[in-house]
Amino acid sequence: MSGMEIDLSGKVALVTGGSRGIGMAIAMSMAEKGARVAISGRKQENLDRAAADFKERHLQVLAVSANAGQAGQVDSLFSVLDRELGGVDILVNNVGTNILTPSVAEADEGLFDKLMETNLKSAFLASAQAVKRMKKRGGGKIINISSIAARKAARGMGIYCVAKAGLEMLTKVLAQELAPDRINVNAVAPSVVKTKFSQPFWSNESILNEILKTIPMGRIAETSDVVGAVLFLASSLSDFITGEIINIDGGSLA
């Protein structure tokens, strides 16, 4: 069937935390599908490395340094986007961090705030800026990168679990509020994905074996598993889908 291909030509996409891992894989795939792509991240050296990787593949990217959890820096990021790319049609809230934490009741306030800011507040701030622009453009797509940890409490990841649960409710609330504006808001929730971010889990054979016992498909996710779902949600194929969380977990929540 023609019309069933994923085509992002003429769209402007921003991927936060797009300088490495899942974010970079998503950004590159969107560029390959015809979108004009911007990535943001805190560390300039990671952005420079990512930009070089794009160039090597003959793809263009706008790399902007910004801390996605700080309102002023997010405002500046979107001003650069307006100036260089004329706005935004697709926002992927990918920035996130997971620090192994003691029990939540014993964690200090600073750690709680940091994990909330990076995993939840960042998506609120970027979405607020993107929505203003999407309304003027007659619609848009927001895709949040969650985790099955949002619905499955995990030891050592308590605050992260709470933040991702918040992100999933933010997805549903925004979906409901923005549906009349033709702005779709969805999320993808992977289990462990084979990236540098999760290397402590999959590089340790005994931990990996424990994880694999919980996954009916018998393997952990690859970045391409996540990218496929995000491209679908960013494309016109998913125009009537909003407020959904797609689990990318090989059946483990089932």
Ligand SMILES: NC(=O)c1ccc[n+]([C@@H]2O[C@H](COP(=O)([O-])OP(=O)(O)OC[C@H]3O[C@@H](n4cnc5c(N)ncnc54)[C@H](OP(=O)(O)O)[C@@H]3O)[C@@H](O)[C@H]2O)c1
Second form
Amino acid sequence: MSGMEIDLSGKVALVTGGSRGIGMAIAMSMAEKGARVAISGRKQENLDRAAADFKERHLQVLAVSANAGQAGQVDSLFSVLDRELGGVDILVNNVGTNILTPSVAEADEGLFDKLMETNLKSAFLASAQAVKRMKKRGGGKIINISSIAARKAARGMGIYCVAKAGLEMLTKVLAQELAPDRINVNAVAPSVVKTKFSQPFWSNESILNEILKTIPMGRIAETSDVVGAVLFLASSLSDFITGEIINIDGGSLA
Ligand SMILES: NC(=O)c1ccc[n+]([C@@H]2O[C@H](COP(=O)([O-])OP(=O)(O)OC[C@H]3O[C@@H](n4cnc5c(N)ncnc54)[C@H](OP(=O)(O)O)[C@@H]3O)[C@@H](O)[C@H]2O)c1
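Could you give the coordinates for the form predicted in complex with the ligand, as opposed to the form predicted alone above?
Below: every chain and molecule of the assembly, starting with the one above.
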């Protein structure tokens, strides 16, 4: 249908944690839709590998090393974006990490702080920087990568669940605050997606079988399953949608 295609040409997009997994799939799809794309990550070797993958597909990417949980590094990342790409229109807060953790009540403070920093504070820091630029540009799109764990307590992942629940409320609060500035803030919440991050779940057959019992569609997600919803939320097709969380879970929460 004419006028209904996703077209990101003329837009600048930053995907944090875009050097592999879900973030890289999102970043590549945005480049394919015409955006000028930047990715960030901590390890240079991961960024280099991602940049080579983009090149192989004849796509351009700006790959910048920055720890998303450290304010100084996030500030520098945005300075590079200003210098190289002239600002930002689309921010995907994709950085996240989960490690199997003891029960929340028994976790030590350092572990709690670390998981909050990577999964929640990272989105706060990048959003604050992006919003300053988006306001000057007359609008923008922020998309947070949450998880169904935000609304479904899971043993061994308790701190991650708490952080992702915070990320979903951050999504709604920012959406309300920034609506007058024409900045849409939404999130997607996948169930298990086949990436390095989730390898402990899908590489063990008995754990995988237990997970599959909870997914009506009978399979775990691929990164491509997440991309479509994120592209929609990054595009003008979703201009009147804000503060929304889209589950990408094969029916799990239903
Ligand atoms: N995979 C799943 O099953 C699943 C399900 C639901 C939600 N999610 C969410 O989806 C997002 C992406 O997950 P994924 O599975 O694609 O993970 P992944 O394969 O582990 O990739 C994570 C990416 O983030 C970067 N990163 C990690 N910590 C960082 C930090 N502190 N600062 C900057 N970059 C950092 C990594 O690069 P470096 O290591 O080089 O920094 C990498 O590029 C996360 O928010 C996760 O919670 C995943």
